[in-house]
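Presented as structure tokens, the chain that follows is alone, the form predicted on its own.
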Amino acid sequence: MPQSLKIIYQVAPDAEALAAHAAQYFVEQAERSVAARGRARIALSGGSTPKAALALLADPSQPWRARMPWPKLDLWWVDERSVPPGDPDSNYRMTREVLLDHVPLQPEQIHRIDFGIGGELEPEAAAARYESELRNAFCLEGAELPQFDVVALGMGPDGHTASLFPHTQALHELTRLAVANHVQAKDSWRVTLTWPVINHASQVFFLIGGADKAQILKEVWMGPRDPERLPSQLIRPAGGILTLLLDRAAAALLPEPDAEGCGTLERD
């Protein structure tokens, strides 16, 4: 883990502009893997902020289709609720109505969370198998790490991120790659990546709109560090960068970025 911390945070002016943005910046980063190491394997997180960006790059209007590789693309998922691939709270179910049913990509390619097709497996077991595709697909020996390309990440109001939830056991963990997660405030079961996991990619960025995130955003990054009330502190890149693309309303309590709608902060 770096001794310090630099977070760049981009802003766009409404989250229109920011959805544009993030589909811009899956772009960029898909592209940049590809031409490094002729794969880019992503991870990606649910919600409406992404939602409206994947919505996007599907989309034969917008520039950023065609520029996608789809061929070369590897996606996976941040985290997962315990339902079926059809429910209605799925990460994976909302994915595949705004991106996956309408660009090129083959089943191969899609590595999905699995908690079987009526949703009968149990977390611990998703959990496991989650983990063991990763293992295989990264081919990983011992304690080795994968390392994706891009990982997305969204913020709760309450500081979560992933599925790594305030004062829960998946904070503690790290040596697993994929861990089942109980989440007594919403009384349901997770499989997230853990942290250590997320922090070895090669870019991690954080997606974060809306006027309900500007105080959890002041205190994680600029309040005192408390990973366990405060989960998203514990996202610390090895690489030492985080990038927050953010809406106007979602950056309001940050310092105020520059022209061109771009700030930083540096954390210990």
The other form holds:
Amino acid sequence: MPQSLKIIYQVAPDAEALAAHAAQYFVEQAERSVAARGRARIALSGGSTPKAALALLADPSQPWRARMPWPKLDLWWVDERSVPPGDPDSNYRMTREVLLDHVPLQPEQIHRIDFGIGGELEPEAAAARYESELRNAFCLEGAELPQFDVVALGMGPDGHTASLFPHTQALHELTRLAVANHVQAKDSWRVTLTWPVINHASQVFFLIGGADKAQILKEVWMGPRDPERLPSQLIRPAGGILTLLLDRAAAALLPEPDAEGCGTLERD
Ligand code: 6PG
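Output block for the form predicted together with 6-phosphogluconic acid (6PG), input the form predicted on its own:
Complete assembly follows, chain above in first position.
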């Protein structure tokens, strides 16, 4: 019988407050990881939602930049599109523009999913390269999984997370660390961490905002289990706790949170 899942959701009033909430959460988790293990190995997602929070982390006029233990961070990506690093679609480029170009990180602290300087690498070769870098950096042997300290996820309106899209091959990958995944709906190739790697992390959280996510959010975390159609349901961290950082619009169909904006759900 799989372990039950406790979902803790924290609701911010609006998108701006959600970004500040996420920046605070990032710093707190990084500080906690560094205190416990001397490093904070964080895997970031792409998309649009994280941009505002990452920009706050980089903003010298905000409190988070000075608090973040930058020299102790190792940044990885949850997934990447099969494009060059400077392409407007690149998750790495988004992160570089809003964060990496503005904070004190050394190149060896940044581990992007590399499709080659011109995006010329075959997706499976890019996945194998990333997997090899994970094995080396985490000193893995045999079937061991890397244990990220924090994995930051988003969720699409179709219930995908990372590049784990509905009805795609990567949903069934149980042993690889990262795989190439063809996304028919986008007619494109991606490389993504596999869901067993994501679930092995110490902390996993979703950052989700906007009214367009309210219905799918309710289906994923309150509806029947159907991970082939709703891949975000595959995310069940080994520690039994999943955190959702939401704005009020995205949380509209969840049970009303308490006075502090916190709510919990249980899933078997
Ligand atoms: C990507 C992301 C993806 C993202 C969701 C939500 O490569 O696009 O990793 O999983 O988190 O699509 O994206 P938004 O934040 O833009 O809604």
